[in-house]
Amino acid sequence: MSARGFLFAFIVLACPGLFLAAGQETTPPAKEVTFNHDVSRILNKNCVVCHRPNDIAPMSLMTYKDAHPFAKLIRDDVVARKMPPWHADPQVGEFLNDPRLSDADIATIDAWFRTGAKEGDPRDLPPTPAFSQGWHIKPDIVLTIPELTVSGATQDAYEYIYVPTNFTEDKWVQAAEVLPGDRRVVHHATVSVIAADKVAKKEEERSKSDAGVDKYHYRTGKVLHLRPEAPVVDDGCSYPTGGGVPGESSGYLNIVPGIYLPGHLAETRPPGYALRVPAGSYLQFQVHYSNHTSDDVKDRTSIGLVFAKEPVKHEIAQYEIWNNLFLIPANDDNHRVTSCYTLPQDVIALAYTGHMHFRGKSMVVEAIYPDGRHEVIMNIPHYDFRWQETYFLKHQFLMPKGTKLVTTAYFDNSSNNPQNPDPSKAVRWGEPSNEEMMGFWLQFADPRLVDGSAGLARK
């Protein structure tokens, strides 16, 4: 995926919002509102996790001096419910990491701006939040790739780096965060658990430099594309594989402690749920580099792991479900693509992630249960590639074996889409961001209680 169009200006305010129309006035509190007494507390709780020095937001909001020049912008974006981006439909599901402000907090910020954005009594200022440098969690261990030089000519490259954990016993990971070594060149990174005896084969596969990878894919440089002659299947649910290439299922299982995407912060699982990292295993870092600095840049991307501090009841994994065969026509502003996958085992649903590129418009996922009941479990009515959340469920629930997951996505490949790299071109699956993807990731737990025996069924 290319970093083209990834604008940090998009995250000019990492404070959350609800759903008033832009410009709608709120009812201000009766008392005087100041930064030190009122607004700082709201920002500390909801915003400065990103709006602090050297983090993903473009400016700090940790002090009055920092925030005051942006008072109008803060007020406008809070009342308009723009930031931080929260793209899930509030009518579908309740989520642990929902960052939206209460009506009272929005009214307080509105009143602060309207009454002069006053600083207030310094004695009213709450303690400054303490953060670890660069991290949004406090890792128990940090694992880092060897230093890698990203050439100034690198626009799209996927690097696969294998880092030994050196764990002498199984470890249970409840929270994790992937921290780019240099955000200017790391577009995204996915860290997966891989057995030590599989590393050599993986490295051999990735070392092939020939353009022909398999019957349905080819490589240019270090990125994969779908061959033009591959079957065109927009409605994956009408196809035997559900949207996967012929002979391969639309869904597969992966063990993913953490990912880094634009707008994606640390992943913290509920108490009692954790990922198993077996003794002696490796972590596969898949890092997508896109360098627009024109200079050679050194990177050492890391993952921080927080181990479970209480007994683990359920083991976590992830199903990644795709349509890899679609074709989006040139100038099509509302192109429909579906995928289907039937769960091969009972699972406890924990979190959802939808993934598309710049032409992604919306995504809905419906569960069709074995008893015939239909339920929309995720709805992203306005997808934005520049800020990609994982939605952690407030209430985990059982999905029985045989549940069919139907994902329906729409793409805007027209000139009306300001992020569109080129509306004149038809688009198929590809790793670069100027091509497209259509995926739904279900993070889940095994309903069986952890008993220390062999881990989760790899189905």
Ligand code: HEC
Given for the second form:
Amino acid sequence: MSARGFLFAFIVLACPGLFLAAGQETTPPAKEVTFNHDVSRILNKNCVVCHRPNDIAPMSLMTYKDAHPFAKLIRDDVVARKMPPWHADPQVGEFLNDPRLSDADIATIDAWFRTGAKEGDPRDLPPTPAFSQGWHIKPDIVLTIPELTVSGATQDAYEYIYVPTNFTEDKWVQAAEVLPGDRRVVHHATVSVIAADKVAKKEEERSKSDAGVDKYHYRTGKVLHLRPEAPVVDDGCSYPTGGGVPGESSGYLNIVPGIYLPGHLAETRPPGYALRVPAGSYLQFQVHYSNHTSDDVKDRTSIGLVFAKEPVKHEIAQYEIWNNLFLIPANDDNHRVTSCYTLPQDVIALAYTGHMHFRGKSMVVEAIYPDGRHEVIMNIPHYDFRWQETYFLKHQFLMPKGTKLVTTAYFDNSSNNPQNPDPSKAVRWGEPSNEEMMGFWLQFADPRLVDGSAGLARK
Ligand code: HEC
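Here we have the form predicted on its own; I need the corresponding form predicted in complex with heme C.
After this comes the whole thing, all chains and molecules, with the earlier chain placed first.
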């Protein structure tokens, strides 16, 4: 038997599971697989973006010394497609930022592990990828909030901080990344654009102890909750608002250059599409702090912006669509909640994000077009709070005015859900992460060409 034939037989016999797990047959690599020649290239391309010192992953995979102790875990996680993380159903939609490995790369990593996880010839080692510390993009500008102390006692707090851009002309943002100052306490951070003349009013509203409190909401400290007497609507689609509290639509428009969510790195929009940050405007940092350490922790969260380098054709904004009235009973392991929203204008669909908290289990979004056609546009079959990716469409497409977006989510409020903070509690909408949310966000662009003056119809 030739060496190649032997290796093939060895892999097939030693690892029948691989071919089942990968779902189809793969061609095993022809010669000896080493870290330096083969595996490092795969890790550099697909893993070290997170697996490098001081980033979100628990260990670095930059060097042989770093990676070798994890050879088996690496093999197991890539064969099971747990790594790199990706939670959208591959059968529904094609996405630009889909990081899933090819079957050939998975076979290479498997073969490497099976043949002793060898280092190989140092001359084969590709150059180490260069990174700027912390960032996953190369920002043209970084805007940072003033230092804020999150006291050890803080369970959950939403802070609103307004940072002037000092832009003297309109800027077009292509890519952005929100970088937490201290990941131990920053649960999420949404950065939106706000006009300078609105800042004072917003700050005044926020400074009141009853900010956000109304007929349907009450406040404890710096977070809002739904009042228990608010109507219970699980099937938002059967309710006049589609899932919003009475008198409010389920969907609203927001201009969000960047967001930090668990497992969410930078957002890079396709060429020709960008967000407008008008001259003189401010960025509102909505930072959700949650300090589970007993110490006071200082934070300075930043946003890095990359400006469009080529002509912008279409301006980006976002519809955020919610059910805010659901009630998930205690111990219910499969609770269904829906929301419905009908697009008030033509949009070009760019990207999707699903947002729930620890009890979120799955989310499906269906578009019902004005011509009656139905299409499932996003499916997250196994939602995981720790991985809230934004899925950027490979092929942007027109969603006409009148398209109805039907979101169906399931929640697991039982003890089978290892992330569940408390199965004995019924939960409703609330800002703290141990309460729930049910949101679908559509990042879109205005189909009308940017001509320098026309902007989006910001209703
Ligand atoms: C988007 C960031 C990201 C990327 C890309 C990524 N990882 Fe991870 N990885 C993480 C984080 C965060 C964890 C820890 C949390 C978890 O296990 O869910 C992790 C955990 C792991 C673990 C388990 C460690 C343990 O101790 O259990 C392995 C093995 C691993 N990653 C390998 C890889 C490999 C191999 C790749 C590339 C093919 C990769 N990862 C790509 C972020 C990432």
